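Only one chain is given next, in structure tokens, and it is the form predicted alone.
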Amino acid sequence: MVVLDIINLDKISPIHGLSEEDLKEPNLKKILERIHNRKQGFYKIIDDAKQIKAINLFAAKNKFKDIVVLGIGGSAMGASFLQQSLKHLFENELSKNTFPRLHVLDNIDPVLMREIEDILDYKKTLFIVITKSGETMETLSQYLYFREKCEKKKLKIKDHFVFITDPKKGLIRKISNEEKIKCFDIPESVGGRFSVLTPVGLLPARLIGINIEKILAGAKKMRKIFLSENVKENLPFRLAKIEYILGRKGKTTIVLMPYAQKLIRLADWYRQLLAESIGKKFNNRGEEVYTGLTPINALGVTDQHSQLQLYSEGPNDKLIIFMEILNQMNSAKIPNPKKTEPETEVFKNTSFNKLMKAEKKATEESLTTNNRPNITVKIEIINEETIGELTIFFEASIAFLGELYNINAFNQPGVELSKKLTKKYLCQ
């Protein structure tokens, strides 16, 4: 179950921190009512059993000894954040791993291309094209590139490949109908940063033999809570609340800070929802804004050694979200050899995890102590149900702060340019 704990926020100045009295919201209802408005299916595909059972019934196929996902954006951050957060951080190394190996190309550089080549068996390879569209140019190019490497091996194409992407258009759908290529949904109503529990994440997640069904249940927990009407209990809201208050008090910034490895990629995940979201030039009535927060992944205690320094004594524009694990499940004891030495005497009888948790209790009161207002989510282990839940919870908080400051949370208008341009320079 997630946990908000605000109590940090009380405890500095008024100036940069907040009380629970600011967090009452007497229009909770007529805000979920706008979220409804505006059709929206992140919240509603979780209950789409037609689509689990195709995933299933593909994957008990499953042949093949590599798995690469073709995609960019939401159409691969979702399968990365589910990988590293549920499978062995080292899964793909494992001798006896007895699933395929998973890897996310989410960039075009050249040098991923031709290095990746360098580990896969061509006859052993599944390649997973994800794109809403279904004409997103990264994803096109790699799509080609790897296609005519399987045809140059005399490889059938609708063996080696499977689509996800719009039910009806674009041109993955079209080669999709022509040469019957097995293709899944991304379904209309959403959009490609809220996709990890549709195909998009759901379908390499069980290929690599995580339990989806176990994730979409935790995603309906969450849900529950999310259409909550109980500003107390409706956790999403008090997030959003929380960023948006202090975000008029110049807390402009947002870290995400998991103390534990396996949410690194899900705090990646959490950095383009925000950030693809919320920065809007106009709000919904057209008037000129620029509004936005900024966000920043950070790794505990990674990044104590990177980025504490300037949190602590630099500017104070920030909120701090740490992320907690109340239990790490893997106990690694320290040992002290000499234990003579003042240096070591602190490892008597510990282990990494009491470091770890003594580490992000010392940087969250650091960061009171200055005046900076932090607060903390926290599961008690990181698991399918867990994921689900916070995946949930962090759209729906997106969700509640575009009705916040009354923009369209949905929309990315400013990228059309940058891609109209791409095009214009690759036809000089």
Ligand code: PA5
Contents of the next structure:
Amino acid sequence: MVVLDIINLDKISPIHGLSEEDLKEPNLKKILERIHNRKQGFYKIIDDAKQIKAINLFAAKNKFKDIVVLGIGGSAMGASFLQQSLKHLFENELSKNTFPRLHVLDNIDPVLMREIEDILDYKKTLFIVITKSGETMETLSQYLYFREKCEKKKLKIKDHFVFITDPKKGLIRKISNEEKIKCFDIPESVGGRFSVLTPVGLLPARLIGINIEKILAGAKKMRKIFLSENVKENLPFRLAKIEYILGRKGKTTIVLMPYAQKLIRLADWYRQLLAESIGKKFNNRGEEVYTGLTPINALGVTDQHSQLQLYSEGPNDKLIIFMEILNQMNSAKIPNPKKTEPETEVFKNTSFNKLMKAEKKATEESLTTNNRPNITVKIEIINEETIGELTIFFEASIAFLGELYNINAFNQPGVELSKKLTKKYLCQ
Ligand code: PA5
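Okay, that one was the form predicted alone. Can I see the form predicted in complex with 5-phosphoarabinonic acid (PA5) too?
Okay, now the whole complex, with that chain kicking things off.
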């Protein structure tokens, strides 16, 4: 279960924080209606049992040792965050690994393209080409590169490639139809960064042994909360409203700081979700508004020694969203101090778990003392269910935020110019 702890916002000076009173929203029903009217599928696709069956069937036959995702942005980050949060942190290095290794190539840096080859045996590698549009240059170039490699090794493309793309449109769909390459759909109503719970995230996850049914069970739990018209219950709405109100008070930077090594990729994904969805020039009426909140991803406790000084004493323009795992399953004990080393006395009868909690508490308290707004998203443990809950929680909060700003959170017209210019320079 996800808990949103906002108590610290009430403890700081009202000009930097807010109270429960500020979160009141007489129009939640109307806002929900506006979201429904956008006909977005991110909270509906989790009912698609047919798709899950197809994923399970495909995965059951898998014989490959390496899975390489070719994709970028929303077509790559979901798989990365599911892998990092739900598998062993060093899964790919584990020698007794019963599942294939997963590599997500979220870039076209030639160094990355060349160096991954050093660890792949093409005969034992499956490439998953993921692109909603089927036209993204980065993904197409990756696809062409690895396809040629396989062809040179006389491998059957149909055996070594699977596609995930729009049901009808785009080059990748066309190639799939022509060459009968296995293809999964990204429903038309689901955009890249909202597609984690489609085959985009679920197929790679299932291939590496993640229980996707449990992820969806968690997602359904959170959907119920998202669709609630009760402001006290509706956690995604509460998060959006906090970001919106504090944004208007000048807190235009949002720091997502999980105190969990396994959630740093989730923070990467949220960074994209917030940036691409809310950074908009025009509102729904076509007026120039230049909305946006700047996301930063940080990691507890690592970034206490990197960014905390800025958060504490720099410009008071940030909302810090901590993430805390209440019941860390793994706890390593710190050895008891030796009499000859009084500096280590502090470690008497303690563990890394306790140290991590103490550091989070201390950071939170010091920021609150300095009037720096901060809240905490808490989950009991990291597992498939809570990750499913968190996925819908953050996606739905972005949908609400879009409505509060009166903008379309589901498009990204601002990246088009860069794409056009890249083509121009490539052809020069
Ligand atoms: O969220 C988005 O829409 C983007 O980040 C896309 O996922 C990204 O640009 C890749 O696009 P595509 O999936 O069409 O290849």
